[in-house]
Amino acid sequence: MSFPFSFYQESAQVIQNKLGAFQPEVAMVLGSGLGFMGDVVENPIVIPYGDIPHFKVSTAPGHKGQLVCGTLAGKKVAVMQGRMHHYEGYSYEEVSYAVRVLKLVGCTKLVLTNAAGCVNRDWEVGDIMLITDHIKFFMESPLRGDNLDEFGPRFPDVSHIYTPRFQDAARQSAQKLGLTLREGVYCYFPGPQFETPAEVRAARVLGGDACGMSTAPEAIAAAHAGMEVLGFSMLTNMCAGILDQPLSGEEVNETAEARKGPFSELVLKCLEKM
């Protein structure tokens, strides 16, 4: 069952009341181990998800579960420190609910980050990947149910779900910073189990370069609402079957922590150009 548009309006109104005259223009969703970006927001206004009506609470390890609004790299931002996942028991509409609310608050641009497993054998753990497209075959769309015309059309075009001009800005930013920026396709898997070696091989055959359990639903909701999207994956581990070793959530967070310096530099440089 779809949420009525009034739910989104109520959530947006509570956020706006707390922000006063401040109106963010760029929304940011920070994935596992990457929430530190919210800690460097200038003049922050912090709103716990639990204080926003109809919002769900993030239960994933390392996700603070709060909205931080302020200034970052000269841009007015609304940073989600933690996201909701389908594997937590939430519907896809609930997973992408915050993106639609932030559009109503004034955000027209969205930066999505995630920690992902590396499918591409030519890359290495710790690489940063610019998401150029994604594959999501599993289960329903976040747009399933009654269409909310206030956000967008029944059948939205997603030919360029990740905005080309933002991708160009990311390439230029990486070059200026002297960073190697991988480019590839993100494959969405619902989790919470890591992908099997067979699933990883299938993703590679289909053209995937990374696998993860987030991002795609939020990108779809953003595209439906007419938002421009920039996406990055931090490749925190090689996917199952590539190396002869088990996978763990601890490895994901450890790699993200070790690589947070160059990752944050890249995101900040991109923000300047958005």
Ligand code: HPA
The other form holds:
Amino acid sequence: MSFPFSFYQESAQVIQNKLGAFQPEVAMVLGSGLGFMGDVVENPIVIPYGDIPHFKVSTAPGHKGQLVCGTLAGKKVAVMQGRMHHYEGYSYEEVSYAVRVLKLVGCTKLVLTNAAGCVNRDWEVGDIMLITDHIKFFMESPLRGDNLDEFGPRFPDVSHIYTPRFQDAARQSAQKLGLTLREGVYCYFPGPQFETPAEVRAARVLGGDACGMSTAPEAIAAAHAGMEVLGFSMLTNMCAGILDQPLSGEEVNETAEARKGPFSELVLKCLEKM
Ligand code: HPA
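Next up, the form predicted in complex with the ligand in place of the form predicted alone?
Zooming out: every chain and molecule, the one shown earlier first.
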């Protein structure tokens, strides 16, 4: 099914009513490890997803399920503490629904972060990757169904989903902080099972540097709606088949937790330049 444009307007209206005169410009969808950044937003206005019509709840561990609006690094932000994933049973349209709503609320910029598996054998667990592009061959697009011309064209150009000037800001920010910043291609898999070693080899051959179960759908919806996007992956584990050890959600959360300090510093530094 396709949601009508009026659904997005209804959701946006409820948010706007709660925000009053406050007008966020940067939307942030924070994945595993960075959810706490919503807790350090200054002068926060917190809106549980359940209070927003047509919003879905997030069920993934560590995803609180609320929108926190306020100021972060001097920028007016709308932070999604928790995202929706396709593996939770949501359609891609539902997964990226909130991004479109936040565009209507006035956000023209989007920061996406995630935890991902590392495909690139030259990198290490705990490295941070700037997403320069993605591969999302599998399953349908969040734009499938009736095109909502109010957001963008039927056939959007996705040559530069991850905005070049934001990538430059990320490189400069990492350098200032003395942080090693990897750059690469995020390969989207729907999950919830981790990839097989053969899928990881295929991702590598195709040019992928990381594998993950989020971000690409939201980035596509954002690009369609003309938003500028900055994306980062925290590489929480080597992908299946690289090390002789089983993968687990616990390992992902542990690494994300251990590396949240430098990761959040980088995101904050970037925000200043966005
Ligand atoms: N694969 C997919 N998604 C992930 C992984 C992985 O290895 N690690 C964290 N998220």
